[in-house]
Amino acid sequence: MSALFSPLTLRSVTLANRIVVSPMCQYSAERGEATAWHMIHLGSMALSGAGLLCIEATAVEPDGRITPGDLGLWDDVTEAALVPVLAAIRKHSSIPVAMQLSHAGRKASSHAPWEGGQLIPVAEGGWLPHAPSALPHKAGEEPPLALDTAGLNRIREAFAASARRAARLGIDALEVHAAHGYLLHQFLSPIANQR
């Protein structure tokens, strides 16, 4: 038998197989807040007989969107969206239930993919992202905000807290977003701070 259906135990989680769903960005959040796509995407997946689904990349901080339209998990009101989608999953599969946090540092404020992607001006409804260093994420664009020892203490204690609540919403893994140029992965390459 094929190594890829068989049990595998991470800590206190074990999963049935080795297949996993991949965290797919969705950008169907209102305000942060999973709606009825949400459902329908992350139930259709929970059926799918994968050992593992991951939800997608959930914002700890509204300003560390990469869209207007990610999911987030920073306050009472993004917990309690959450609250039904993870309810109909284990009502009715009993998958294990990973999400990834994330912080998009300089590539927040961005358009969906399929509206160019690139950076909303503050002027046009976006923020103005934080990031280590000023430098902007696109020759052109309005420089982040770099961060100080304070924003790096708020981003730090924002990932708690979303881990915090994916515990109280019995969310079995967590896995922390330091890849595609994201915020913690532009700590660690300067090639993640060049398009």
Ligand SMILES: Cc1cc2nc3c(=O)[nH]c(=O)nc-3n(C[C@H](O)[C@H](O)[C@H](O)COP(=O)(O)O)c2cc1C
The other form holds:
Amino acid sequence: MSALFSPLTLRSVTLANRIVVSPMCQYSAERGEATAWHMIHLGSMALSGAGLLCIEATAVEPDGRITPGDLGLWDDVTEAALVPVLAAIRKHSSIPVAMQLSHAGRKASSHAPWEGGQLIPVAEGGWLPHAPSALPHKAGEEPPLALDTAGLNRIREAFAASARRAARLGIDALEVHAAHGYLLHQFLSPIANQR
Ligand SMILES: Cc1cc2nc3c(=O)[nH]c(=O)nc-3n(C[C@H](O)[C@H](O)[C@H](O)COP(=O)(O)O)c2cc1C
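Switch from the form predicted alone to the form predicted together with this ligand and print that structure.
Full complex below, order starting with the chain above.
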């Protein structure tokens, strides 16, 4: 058997093969809540035969959404919205389900890619992002708020609270999003800060 199609055990989770459906932002949530789109999208991916399905970047607090359409898991309402999606997957598929927890940092409050991806100013319904420093994502854009100790603690707790909610939902594995120039990556890379 090829390595690709051989099982892989990661602590308590066994993948039937090494193919993983990447987390893919859908920008189709409402107030962070999963919609019928998530049922269709994740439902179809759950029937793909992959070894693991990872739910898209899921914001740990409203301010951490890349766009207003990002999925979230920060309160009882956003948690409840995922219950039927996961129930449908569980009913029709044995695929393990992971979730990517994320915070967009200075890349928050942006338009969806198909609308250009630029910052949505507060005056146009956006919000002031929080970031490691008050450097704007793009020259000329409104700068984000620099996180202080209380803000860092709040975000750390938000990651922990979302992880607990994910466990309650029966999510099998979590991935912390520390790439693509989002909050955690912004602490790691001066280049990501300027992109
Ligand atoms: C529609 C779309 C949405 C994506 N959303 C996410 C995301 O939520 N989180 C993430 O880490 N990567 C995201 N990515 C990046 C993919 O996970 C992956 O890293 C990228 O497509 C490169 O992998 P590939 O060379 O196998 O295509 C997204 C990619 C696409 C095409």
